[in-house]
Structures are given as C-alpha cells and as structure tokens.
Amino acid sequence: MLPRVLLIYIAALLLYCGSTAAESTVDWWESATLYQIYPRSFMDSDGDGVGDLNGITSRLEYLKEIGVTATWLSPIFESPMADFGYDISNFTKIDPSFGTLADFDAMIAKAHKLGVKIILDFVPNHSSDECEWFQKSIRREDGYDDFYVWEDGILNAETDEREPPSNWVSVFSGPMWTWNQQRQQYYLHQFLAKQPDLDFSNPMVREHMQAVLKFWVNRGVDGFRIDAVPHIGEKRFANGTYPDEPVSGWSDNSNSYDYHNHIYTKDQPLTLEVVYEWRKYLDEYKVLHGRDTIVLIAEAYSSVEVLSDYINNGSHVGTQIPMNFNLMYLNGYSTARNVEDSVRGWMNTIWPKHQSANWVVGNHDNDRLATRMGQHKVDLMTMLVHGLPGTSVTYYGEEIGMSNVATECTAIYCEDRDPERTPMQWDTSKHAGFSTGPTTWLPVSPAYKLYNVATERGVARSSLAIFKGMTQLKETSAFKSFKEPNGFTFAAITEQVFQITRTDSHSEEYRILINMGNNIEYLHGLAKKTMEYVLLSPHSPHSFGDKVDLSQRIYLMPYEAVVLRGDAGSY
C-alpha cells in the first residue's frame, strides 16, 4: 500500500480540487488510465487454463483500486482463433471459449457499478474466412458477392494460368492474394490467408459494420479500439486494376513486408472516409440516448501527420485516441534526450492543433516493458506515462514489472508473441492464482512468487504503489489543468535526467524528476521553490514528506525517480 501519509494527502487534494474549471472542460478520456486486458491471459474461472469473461469480472475490484478508468478488451468474439481472435467467425457473438453473452452483459453491469469503462476491440478490416459472410461471398450469393475483395488476377500468356493481381505483400509475410478454387477468383487479405478483406467501397459492408458497432453500444460499450485502420482501404484504378507498390529498400526479401513502400495499401482516403462515417455514428448515438462520449480509439502505425488527420480533417472528425507508439521504440540504452525526442515527435504536430495526447509503452504484439527496457526502468516509466498530459495506456501486468516468458508458439502464424502474453500474476499460489486447474494455456512466469499482485500490496516502494500512486495523482487539479496555459511543460533538462511540470497556475505544481542513467545526477537551480517528496522509487534515498529546496543542488541516484509537490508560481 502507499503511505499513510500520501494517502491522506492525495485524498485531500481531491477533495480540495473535485469540481475546478479545467476539470469541467476535459472529456473522461483526455485524461483517461486505460487498461488492455489479454482476456486468454488475464483471469481462469472455470479451471481449464484459459482466462474468461468472468475472471474479468471477478478482478474488476483490482481494476477500480489501481485507479483505472476505461479497460480495453482484446477479441473475444467467436473465432477459429488462427490469429487468437483476430480472425473473426461472428461478429456479434462471443467465443465459447471466453464465456456467453449473458456473462459478458453481466461484467458490463458490474464495471459500470464499479465506475469502470468497458471498450472492446474493433476488428473490421478483416474476417476469419470461416465467416459466414465470406463463405456466402465465395458462392456469389446475392448481397455477398462483392463483400471482399476479389479479382480475376492476371493471365499468363506462357503458363495460360491466373497470377495475383498485382505484387502486394501481406504483413505477415509473402503474397497478399490466394487463390480461391471454388470461385475461380483471387481475395486480398493483408494478413493472414485466413484473415480475407472487407470491401469498404461496397456500401453494404458498411452498413454491416456499423451494426456491429450498434450492437455493442446497445450492450453498454463506451468505446472501441479500432484494429489494423490503416489497411482498411486500398487503391483501385478506375478499369479495377491494382497497382504494383514500389521496393522501399529496406530488404532484400521479396516475400517480406519490408520490401515494399506501402503506397496504395496503407493510410488510403478511404479508410479517413470509414472512420468519419464510424465517429459521426457515435456522436448521434451519444446525444440520442444520453451517453458519455463513445471513444474511438485507432491503433495506426502511421506517421504523426497522418494520425492527425485520423483525428480531424477540416469539418470531419474522426478518432479521439490514434495510438502514440512512439515511446515504444525506446530500449534500455534510451536517455532522457531521446524521451524528449519520442514525446516532442507527437507534441509538436499533434498538441497545437487537437490538445491531445496518449502515450503507450506495451501491448500484446511487444516485449514487455521490462524485457524492453530493464527491471530497473519499469516505475520511471510508469511515472513518465502517467505524468505526461493526456490518455496513459497500460498493457495488463505492466504495472507490477511482469516481464517476458520463454514459450513455443502456438497460434498458426507468430514470431512468436506469446511471450508477451503469458498469465497474470495475482498472488503466490499454484499458476499465481490464476487458475485453478492442472496446466495454463502459455506458461506463468517462474518470476510470479517476486512480481505478483498480492506481494507488491504490501510494498510502499513497488511499481504496483507507484503505478497507483500516479493514477491518484491524475485525479488533481494540477494534472487535470493540462489544457491552461503552462499547465505542463517537459524536457530533458540533462543527457539523462527527464522533468516532467504539471500545475494548475495558481495553487499547486507537482516535478517529475526521472534519472535514466546509471550516474548520480546533480541539478542546479531548478527553481526558487520548497517542494516535497510524495512520490518515490526504489533506487531513491529520500523518503515520504521530505522537504528539499530547488534553488540548491539536488541530486538524483542512478534510475530514481521522483514526485515533488509544492506550491505554483515562485521559479
């Protein structure tokens, strides 16, 4: 648990700063802790090995306690689970596997209670090809015919047989076509064989998607993260021709997605055109029935530029949260000078025009954290996530250190990311009390009986206190005024130390001081101001309430990483 100490603190400070101006002007999600839950790997009710829906619910408690506003689910829709539920069979149904709908609708009523956000993942630039629609689409069944994307491909003259339509390379490698026997005709998937496009240029497709969309929110979703938008749409030539995309020089593999320049296949006007129709469809459904804003959340690996326009672009406004990966590349050799780098690559292009920010640093396509970037370096980038301004986005587990599992792979295609996908690690017990029966579907982490829930509870100074102690922090008013003028500001005020202001203006500002190096680091004059600790990681030597003048030299210790709190104004 956290101090005593900061606990009446922080609770003070919320009491004090409940109902501010610049609270009022800021959505629930601008500000929002979000949580990516692994639903296979998260919690096991029912003892076969494999997490559920209503291990989600019986840990929605946890979720409220670390102070999380909105959690995201990966696929728990009906799937053959080639993909592990990116390929989906039924877009309306939930996979036996995770539960029934009944004990989905019965962990929305719980979280809702709880005050708890529910968003789903949003699959629609694909389907499994077990679908329904796309064996209907390969029968050429009225309404279905054109549901995909499908083309007669080339002849050759010499073999006098059909090659794909154009040299596209899907991202999981080798071609983007294949051929279908049954209609005698390519279809484009920019995954997996089994992962066939829709056609969003067919107005029906649409229309079925925007169902979906319907059902879910009819169930009480506040929001979706959306899958793969930048394949969503690709160029056609008016004759319905495709054309070849241009050897970008990264690699010398053909069959590999590298070796192309993504120019007709990534980031298309369509997909803009897509995402506005699925926001201005929320926005209705929002005012008709009294709802929150429903978020949209875009997970993009896209320029700055083009995120930007997935949010807006003049009158048309699109997705609330493009996902920011840029602290994704960041390693254990990172300083504060490429932190600085990583956030002024998102701040300088998106803030000024949307005053907007989210900042991710892990999900279930990547090493995790601690894998990444070291043990070591987990809470100061928990401090750093959560004291920049804006969405945090946190991948289950994260907060309390787990790190990567040796594991085989599994699913029909992976390079293997299982690894980052392993069981949550709740308490001591057999499987780290995430389930009850014989095995698990990957492995736990022999690591679990150190880094687990229950354990680090316990702990004033674990990345669970700190994770919890900077959700608190977010409720303030001085984080909550990130929208005032100078109500933040960062830099790397070193090669390795990272500062991090936030402030309300007139009553309080809270430091972030995060050493990313392996020295002592001494700062001069930061400002002519008395602050205290009230946030403080392991490698500090400081302690809770303690007093230190910013005017003097200071001093942090190799990877400490601090929270001071003192009055505004005084530099």
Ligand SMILES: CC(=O)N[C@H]1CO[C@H](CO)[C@@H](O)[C@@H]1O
Contents of the next structure:
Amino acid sequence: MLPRVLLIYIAALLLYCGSTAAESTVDWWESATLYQIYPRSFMDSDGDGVGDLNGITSRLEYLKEIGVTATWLSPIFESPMADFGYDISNFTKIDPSFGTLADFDAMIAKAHKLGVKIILDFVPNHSSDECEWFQKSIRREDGYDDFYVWEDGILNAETDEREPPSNWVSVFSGPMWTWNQQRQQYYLHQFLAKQPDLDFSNPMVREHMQAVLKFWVNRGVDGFRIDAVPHIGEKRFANGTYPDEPVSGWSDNSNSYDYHNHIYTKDQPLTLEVVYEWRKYLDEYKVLHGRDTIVLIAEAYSSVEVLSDYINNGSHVGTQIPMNFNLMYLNGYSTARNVEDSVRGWMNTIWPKHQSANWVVGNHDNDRLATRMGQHKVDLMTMLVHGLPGTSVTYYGEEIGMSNVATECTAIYCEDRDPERTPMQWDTSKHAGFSTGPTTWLPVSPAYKLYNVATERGVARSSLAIFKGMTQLKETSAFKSFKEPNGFTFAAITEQVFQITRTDSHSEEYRILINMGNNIEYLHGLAKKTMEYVLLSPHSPHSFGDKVDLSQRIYLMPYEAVVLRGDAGSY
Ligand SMILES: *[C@@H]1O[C@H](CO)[C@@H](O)[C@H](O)[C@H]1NC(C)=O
Ligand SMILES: *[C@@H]1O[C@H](CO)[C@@H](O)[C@H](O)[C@H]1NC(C)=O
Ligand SMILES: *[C@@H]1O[C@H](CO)[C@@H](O)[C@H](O)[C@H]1NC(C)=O
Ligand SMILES: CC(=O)N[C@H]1CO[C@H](CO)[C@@H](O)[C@@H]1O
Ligand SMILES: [Ca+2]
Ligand SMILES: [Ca+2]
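Go ahead and give the structure of the form predicted together with the ligand, now that the form predicted on its own is out.
Time for the whole complex; same chain goes first.
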C-alpha cells in the first residue's frame, strides 16, 4: 500500500494537472470581450443631452447581457473639453458633466456585482493647459519648473527672432512647439496647443502619474487603456537640443504630420521604460492586494515589431494588450485574402512570441464599421473578430450596426470625428432612449428606429443576436483552447471565403465561414464530417440546427456568414 503522504501528493498532482488544462491557463483578459464606451454618448441620466456616469450605471445590465467582460471608458476626468476629455485638467477628479466620485464608486460597485470589469482611459502624455501643474510650471514654481518640456528656441541671427527648437509638427498639424508669453519659452505639445506634454524624463512627473494609477486602482479599477503611448518620450540630446526630423516624402504640406518621419517623437526608449514601470507597479499592486490581473491596454499606431517590445522586450514586461488596428484598414472592397493578410500581419509576428492577439474594429477616431465597410459587412466582421483567438474590442453601437451620422464640428479639432460619436440607440422612443431632455449634444441617427437595442433584441438574426451568440461561444472550451496545438486555424480558403476553426481537440469543433464577396461561393470537401448551423447572418437561407455534410459540395450566399458546430477530430 502507498504511504498516505504519497497518496496526498498524487492527488495534489492530479489536481494540479487538471488545473493546467487549457482553460485555466487563460487569464481573464486573454480572451476577453472588451467594449469601449464614449461616455458623452452612451446614456444621459439627467436630461442635459450629454451622457454621464449614472447613465452608464443604469445600462450595466446591458453589458452583462451581451457578454462584455470589461468596458473601457473614454476619459471622464475634469477637462475644459478642447479634445473632449483627452485634455485633462485634473487626473483624479470626475468632470462635473459626468457626475461625481460617488457616482463613480456606485458605478464600479454595480459593475463588479454583475461581473463586468471597468477599465479607465489613462492619458499620461499631456494634460490640459488649464491643469494646475501647467500653471505652476509657467510660474516656475518649486518642483514644477521642469514638469513640462520647455525650451528657449533658436535665435535667428538675421531676423533676431526666436524660432521653435526643432522642426517637429504636431499630430493635429502645425508646429509641435508653442511660445508661452509669460514664461518666455516654447513648450512642447504632440497634440493640441491646449495639450502640453508632460516631461517623463523628470522623476517627479513619473511619481505623479503613478499616483494617478494608484488613486484609481484603490477605487477598484480593473485596468487602464493608455492613450497615445508612442508619443510619451521625445529625443533630447545631452546638450539640451532637439534634433530635426527627416522629411518622409509622404506629404507636400510641411504643416502636416505626415511630412516627417517621426524617428525622434515616437516610440523612444524612454517610452518603453515608462510603460514597463507602470506594469511593474500594477503587478506588484495585484499581488499585494490579491486582485485579478490589472490590465494595461496601449493605444499605439506602431509597427508589430515595436508593439512586440511594448508587450515584453525579453527582460521587461509592459502592456498586455497593445491595440491591433490592422482590421481598421479593411474597406468595402476587401476580400477574404485581404482579411487573411491583415490577420497574418499580427499573427506572424506577435503570436509566436507572446501567444496573444486582439482585434479592434472601431473607435471614436474612425468611421464606424457600417460606414467603412457597408452595413451588410457588420455581422461578418462581428463573427470574424470574435471568431479569431484572443481579445475582441468593440466600440459602442457597432453591435447593433450603427453608422456615421452627418454632424457639424463641435470641438476645436474635428477632422470629422463627431459622426462616429453620436448617441447610443437604445429603443424607438424620443432621442432613441438616450436622453429625456429637449436636445442631445450630437444628433441621434435618423436610422435609429431600425437600428436599436430594443428592436434587435426581439429578432433572432439581428446584429445584436449575432454579437451575443459570438460572445457566448467565446466561453466554450473549444474557444478557450486557443493556446493548444491545433486549437485554431484561419485562412482564406477561396479569394472571398474566410474560414476559422476552433476546437479543444476532444469534444467540439466550431467552424466559421465568412463570404466577403457578392457571389455565391461553392466549397468542395472541406472536411470529412457533418456539422450543424448554430449562428447565421441575417439573409442566410439556412436554418438553425440544419445539418451540413462538409465532405460534399456546400455553398454560401453573397455576404453570408455562418458558424457550424460538430464533434472534434476526424478531418
Ligand atoms: C484635483 O482635485 C482634487 C479634488 O478636488 C484636489 O484635491 C487636487 O488638488 C486637484 N489636483 C490638481 C492637480 O488640480
Ligand atoms: C548638441 O549635440 C548634438 C549631438 O551630439 C550635436 O549634433 C549638436 O550640434 C549639438 N548642438 C549644440 C548647439 O551644441
Ligand atoms: C528592455 O528594456 C529595459 C528598460 O528600458 C532595458 O534596460 C533593457 O536593456 C531592454 N532589454 C532588451 C533585451 O532590449
Ligand atoms: C483612439 C484614441 O484614443 N485617440 C485619441 C488619441 O489621443 C489624442 C490626444 O489625447 C485624442 O485626441 C484621440 O482621440
Ligand atoms: Ca447628463
Ligand atoms: Ca510626450
């Protein structure tokens, strides 16, 4: 007979082996359904026509209903709203238009009760020029003198006038340097002049920004989405000068951001260092307070090679989720092969190193999916981004097929970003159920009676039903086994048909077939197995529960997308 101790050891070993099975090695964020809320436009609780925190709180059940794991809120902090909250005047204060800190606490308490995580937008690169820190910096107050990037500029001997320290152009066009009359120096701003850049080479700045993270994790926040990451650090020579950036050749307009190659103002070593520091801090916080992983999502329009370093450079870890914007470059003419190229653009570089993927299809800076690719492609893309392994990121309203709405510019800088920021469409009542007030800050879509949550809830093949169906599938063992060998495959199997397979290799397999084109597609002998239709795009001629023998010829109608389920194995 085996000694008792050994038996216990074996039992523990079995338990341990059991717990290392596919699902348990997947942390919550790795296959999460993320949902971006633009707070001004989600739900208005007090009738002033602007969305707010109590509005969000009143709609949290909806997020639960549609299978959202975590929602990230665009900035809700005190702001003069020159860039609608991306110009923060106080990083630890809720803007009164959104509510109070007590409202925030109530929101997070209810979200956690429902099992929905809350992620905040963290905008470290810059503050508002109205922030007290900047005002103190202008006055060179003790400790704040070097809080921002200040420079004398270069004296032009001929004109005897001061010129900016370098040729850098801001993201929103025009010089990246603005003269401050009071301090008699230039300050740097990668975005608007009302958004001065903090100087992250100053340890005091880093301390202050870490304190901001601490303030919010102490209040229960589950992660941060870091805004404009690549822009955090700038190159400065040891002698205090700033090197000019070379001309790119992509633009003839010297005031346009595209005019230069941004080798000194993007993705600098200092930026990586700072991201690693935040991750280290949050990982330590997690252990100390027994919390779930606190996630860092990075907004970075950088190459996959650079994004890989933001995740982990071999010795340091950084962001878990550097947003993958590849799919946003698809348009109405994109074929299945284009989709495959786009997906491979991520999977070939990032997946082998990090086994991590995320798929963003929209945000508040880009045309809505329905506008970019066509209304008939919305459901196809929903199946794609939830069918691929990893984390999906959905911008509010995409799940019901909202489109851009014609609007007039309301911010200092628009470049027409308002059309994708209009109020969420909840039902067929006045203002689509968004507000009970007389007006809304942006117009409600004229199409809201067709595209809204209440109406789509009652329809079996609506965009909303497909979205819900896909988030439910993400909870199955087949979808959670994406780190296993053969756990997933993806490919364009014809010019227009994209296929994804997901399996746990022992119980079930799912197969997603998406016809991106406007022709009927015939597929021959896909596999030696019979499967069953479990999700169908709106105009599919097939029926739920119908069987299909994949060893025979099957077909997909134009723009048809389906999910099939069958037993694992036997190809
Ligand atoms: C932000 O607001 C809080 C609370 O109102 C206040 O205590 C703090 O000093 C403010 N911070 C800044 C930088 O203005
Ligand atoms: C500052 O240093 C850089 C790099 O070493 C050099 O190219 C530049 O000429 C220097 N500028 C001044 C004003 O000393
Ligand atoms: C990773 O980043 C850290 C911090 O910036 C740096 O010290 C280290 O040399 C880097 N390691 C590699 C392998 O690039
Ligand atoms: C997608 C996104 O968050 N874009 C923001 C990037 O940062 C600038 C400046 O903070 C904002 O204006 C954008 O909206
Ligand atoms: Ca309001
Ligand atoms: Ca910066």
